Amino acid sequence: MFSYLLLTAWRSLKRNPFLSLLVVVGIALGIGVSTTFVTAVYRLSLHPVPEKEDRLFYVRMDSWNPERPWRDSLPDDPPDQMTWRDALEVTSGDIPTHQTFMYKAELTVHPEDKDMRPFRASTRLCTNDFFALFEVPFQYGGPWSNAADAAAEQVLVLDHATNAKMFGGEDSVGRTLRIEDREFMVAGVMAPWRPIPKYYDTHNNPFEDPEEIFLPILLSESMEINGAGNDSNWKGYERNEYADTLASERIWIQTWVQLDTQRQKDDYAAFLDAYALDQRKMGRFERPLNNWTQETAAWMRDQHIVPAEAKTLLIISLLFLVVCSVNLIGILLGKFLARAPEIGVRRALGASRGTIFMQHLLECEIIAAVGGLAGLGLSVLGLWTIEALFVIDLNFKLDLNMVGAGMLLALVAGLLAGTYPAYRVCRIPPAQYLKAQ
């Protein structure tokens, strides 16, 4: 029976191709716009390291002003960065599988090639666990060693593009590169890697490229490297020496840990609380105990990785699809009522209202499926346009989930547009058309 209804619906479509095409175009426009923004929000909301969804945590501690919260609009939230001394201490234990503290800087690189001018390179000061935490791929070599971290050795990791710029893309492991007034040995070269968004540090621009150079963070003390990212401070301090900054209440360090088991999570939470209480005895951490190990997805939500404007556009695009569907009701109603005499005869010959209703609803769904396929093509163009406007690769691509979502939206739109016309046509009294036939 279903195959017969499907065939009947298909034949009915071909009788009036112009009206059928109008409906296809209407649904395609709605699907193109809505799927574009659904995909954009979906891609921005994806967990950047899905295999570590419940194991990768951003660490936050409330060392802020006892007189007022870090942000008046978020009175229950601890600051979203740490002081140097707190980050150094809370990553000194052995509970996490991996842990790092880090910050962004800008340093001057002096190329060996005299034809190349020195340039400022975005630099991340971190521990070697950074690369394991965030699953950074390597083309040559690998991270520097634990011993290099502890001794603050002059080693570095280059990103793929900077290695191509400095060394022609060759295996540069073991070669040296002059940064500021020091010579650094290349420990590893990253393969192309660009997480979207740059979730490990969202404080400046979550869609910027990863840093070009990575150095051991303890070099900060001897090289006196200032951060180039966001920072805040509630308590004044003397700035005569770099050590004054490191000992201050300035928050500018990001801290991440990987906790693979529930015991690790419990032990690390207890470790943070014990550290905070110990600091309270020293006159710090005077606010209520408020330490967070925040899952990556929650951290990204707090940082508003998906802009409110994108969510608003998503809602508007779905409403646009609804409007498109509602506007198609009149076209489908006129199309179906034009067949009233034929339907009257079929009803007189024994076709039930349910059969007539199902035939016309199937016709709407066939149109919707064709419109959905066309709309997916339009959404590809829309996503390309968004990336072109941002002038960066946001990796806004249609995957199987989004293709399925687009087709589902199309079928829902077809159902919304076709239910009332199909209902009206199945209620036609057969008798009023029998004489004419």
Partner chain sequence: MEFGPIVRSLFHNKTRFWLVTLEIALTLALVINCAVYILDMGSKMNRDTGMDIENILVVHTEPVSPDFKDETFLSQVRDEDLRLLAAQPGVLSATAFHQIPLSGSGSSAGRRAEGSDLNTIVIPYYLVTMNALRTLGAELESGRDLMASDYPPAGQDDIRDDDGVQRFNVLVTRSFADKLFPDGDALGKAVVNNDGTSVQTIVGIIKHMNNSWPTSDFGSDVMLFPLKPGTAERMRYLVRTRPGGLDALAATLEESMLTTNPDRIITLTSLAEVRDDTFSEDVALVKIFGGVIVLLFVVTSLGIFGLASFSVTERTRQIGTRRALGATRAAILRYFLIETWVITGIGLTLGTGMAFGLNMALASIADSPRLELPLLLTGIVVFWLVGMLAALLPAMRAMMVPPVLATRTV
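Note that the rigid core is defined as the largest set of C-alphas that superpose within 1.5 Å between two forms. Given the structure is predicted, the values throughout are model-derived calculations rather than measurements. Numbering follows the first chain given and starts at 1. What changes on going to the form predicted in complex with the partner chain:
With the core held fixed between these two forms, Phe357 has its Cα displaced by at least 2 Å. For Pro341, a C-alpha deviation of 2 angstroms or more is recorded between these two forms after rigid-core alignment.
In the core-superposed comparison between these two forms, Ala161 has its Cα shifted by less than 2 Å.
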Contents of the next structure:
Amino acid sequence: MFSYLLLTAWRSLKRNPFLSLLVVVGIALGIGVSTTFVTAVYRLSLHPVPEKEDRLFYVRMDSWNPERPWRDSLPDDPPDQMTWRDALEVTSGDIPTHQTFMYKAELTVHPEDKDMRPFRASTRLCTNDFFALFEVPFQYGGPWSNAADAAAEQVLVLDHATNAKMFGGEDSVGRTLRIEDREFMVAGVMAPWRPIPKYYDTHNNPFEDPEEIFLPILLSESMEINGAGNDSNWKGYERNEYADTLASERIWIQTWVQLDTQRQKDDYAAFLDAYALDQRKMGRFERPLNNWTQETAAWMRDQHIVPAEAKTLLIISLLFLVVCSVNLIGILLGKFLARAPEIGVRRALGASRGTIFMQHLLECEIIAAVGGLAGLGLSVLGLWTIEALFVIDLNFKLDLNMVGAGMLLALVAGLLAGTYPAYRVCRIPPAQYLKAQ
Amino acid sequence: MLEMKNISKVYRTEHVETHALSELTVTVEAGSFVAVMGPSGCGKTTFLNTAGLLDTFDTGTYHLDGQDVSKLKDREMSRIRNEKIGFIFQTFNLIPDLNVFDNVDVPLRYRGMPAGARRQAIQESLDIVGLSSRLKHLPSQLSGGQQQRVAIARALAGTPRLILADEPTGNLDSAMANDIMDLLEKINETGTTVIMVTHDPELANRAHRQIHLLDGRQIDLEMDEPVPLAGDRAATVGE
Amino acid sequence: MEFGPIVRSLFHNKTRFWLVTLEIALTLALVINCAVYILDMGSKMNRDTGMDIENILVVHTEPVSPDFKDETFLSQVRDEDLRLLAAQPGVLSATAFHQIPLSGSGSSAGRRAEGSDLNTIVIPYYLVTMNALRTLGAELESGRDLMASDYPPAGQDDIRDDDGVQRFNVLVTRSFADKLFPDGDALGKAVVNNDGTSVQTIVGIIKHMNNSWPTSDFGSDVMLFPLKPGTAERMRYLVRTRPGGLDALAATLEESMLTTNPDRIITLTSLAEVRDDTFSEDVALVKIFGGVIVLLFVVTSLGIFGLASFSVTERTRQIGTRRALGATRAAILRYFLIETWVITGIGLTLGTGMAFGLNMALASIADSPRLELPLLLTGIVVFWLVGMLAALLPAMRAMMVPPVLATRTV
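Right, the form predicted on its own is done, so what does the form predicted in complex with the partner chain look like?
What follows is the entire complex, opening with the chain shown before.
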């Protein structure tokens, strides 16, 4: 019976190919546009390290101006970065499983090959726990040692592309690289790694590549490396030496901790508050105690990783699908009712209402399925377009999830759109169209 | 009123050539009531379509109300249909979405009459068919006889010189059919020419004159001696 | 002409007409709300920057030698560079900037009017060498330009009074001046930072120029500071050429600058490119919203086309009858066009309400720009035309239905 219904539905689609095409195009556009934006927003709001969703925390402390909050529009929020001195202190304890403090800079690399011009490399200064904290994969070697961190040794970790550029992609562990006026030894080479967004530091461009070079952060003190990210300052200071900046109230350092247990969370929160109160005795931290260990997802929301326009487009694209479904109902109704005499004959020949209903619903679902497939194709084009227009990598895959979601959306739309027309057509009384007019 | 000379019309499909009308010559005097008869496929409807300028013909000449209508443009033919001819169809052809008043109004709208004149004409013609109390009814709310009376009112509203009726009683039972015939006679008495296609000899007998068609030609028959026609009523249903 | 009967006929049990009406209404609401974004972004992008951006070359230099950590060396190179740049053929003026206007990255400070209790407001500022206004092509409205005497004396990097308070003469834009001095008497007045350790006297007011964030609501607030910019990491210059001279300058400039000092990486872009880069995301969004509008029109045109087609197919016999009753071809065409016109009209009326509703909803969720009436009216007119076009083909098919169909049984 089912196969007969399927056959009938297929024949009826073939009978008016132009109309069927119209309907398929309509539903394909709806699915294409909506899955494009659903996928884009989904990719953007995906947790970058799902397995550490509730264990990775961004640290924010309110060391700001006693006179006014960091942001007038967000009076309850502590600043989004930390001072050097505070970051250094709050990552020196042993409560978190992993912890690091860091900032972004640009340094000049002087290749040994004299044919290559010196170039500026984006550089992250951090502690060696950065790599464990963010689960950075290594191709060769690994992070530098704790001792290297403590002694600010001249060691580095290279990203995959820069190792390819400087060392032809070979195992370069132990080899040296000249940065600014110093020689550095390669401790490790990262495997290709591209978190989307670049959640560990989203300040300038949340979708840029990770840095090319990673150095022990305490090198800053001797190399006097200025930051290349955002910084803000509420309290002027006399800057005679680099150390003045490190001692100032300038905020420019990002601090992350991994807290695996509730106990760690409680202890660390208490630790931060104790530190702040301690600092207050020295005339700092005069604002009300407001120290956050913020979950990554909440921090990403504060950083507006999913822009407001993306939400608007998501809503508009879902309403677009509604428009397409309404369009579908209208066309199906016309298509089905135009067939009333045939239905009259079928009914007279013994087809029950249920059979007629099923036949037409099936026809809708065939349309929806074909439209859904075409729509998925369109959404791949759409996502490519978005990637090209915004120069970002959404790293989307036309995987089972996306195909499943797109097809489900299509079939539900087909079901919703097809029910009323199928109902109307099955209510056609058999007698009416049998008489000659 | 109507003067056709040597009218021929051929329908061609890929394999078949059908001579719907061949060398047909017919004259209908103004004010007469003519019944057109003939077996199924004899060209009755083609004759009516041609007479009513619904369809063109291949050769011959046709004068309607003294005017040569052989080579008119579509727009001019539309105007003649609208002003000089009233149509009554076997299946009534009322517009299902429009109520009685609006249905009768249709040809008057195309004539571009002012609203007041239209309302008066509609009222008068519905009075004639006895349906002036049903202005707001939709066709689906009326019986077949009533529907055909609305159709007649629609044909009359434009005060045509010629009424063309195509099997006007074909879809009605005999009592209703009689009513309709009475109405057509009444209209004819006011001086309007009526040409009616029918296959019912009894109804045809109520006309002043009968024209018999066979294979697209007129054949002469004695008025008082109707020949039994090929095919009965059942066979012509669906023609 | 036969408006009344068409409308009355529409209202009889026509689910499909209502569906298309709903579709049109929704589409209008969506189209208008997409267009709101496009217009908003367009107006931001087309705003006058107050600068001669087509003829300004941006020169980035990134020193790769530790020599530049020496302040004296650094300022020596800067002076040489400025001399070299100014001497290039076709160059009107060259100035060193610590950040580039329109680039999306810059510095800002908090300032309030001296002696007033008005709040501190954020003011983007630029450290500049001499002739900044001439280089930018910005217009001085009142007061005077910065002079050599406004700068710290050689060997000093600051000007402080006896109490250790930093004191500078500065230029500000009219837009910023009016925020701190609403009476319009900013010239000669002073602005101070929060704790009073830095005081700036306004010696000139710039008519208008954009800062690094042209689309922000403080996009025209600028303060120009007489402090010579440049660090061991980077030095930036703006160079204004005579109209059309930019490409010729860019072709040879890198080489001549490397001759003065080879230990640096030099990048050249035009200020227009810098602006386009800053706007690239907005441009991308405009394209996406535009694309969605086009697709919406496509789908809804299909809907209107489909409806009109069925409407014609279903009424073929009726059309024949009308033709028999004297309707001309033109009358039939008109009938179907009027029908679409009415449906579209009802849809657009409903859609107007929905457009405002959606606008308010989006404004509360995603801070969307407000919907203005002229845009809505334009949308309605365009939509009406699109609707008529979509219905034209089926209406023409109706027009060709022969009158003889009226007498055909079945």
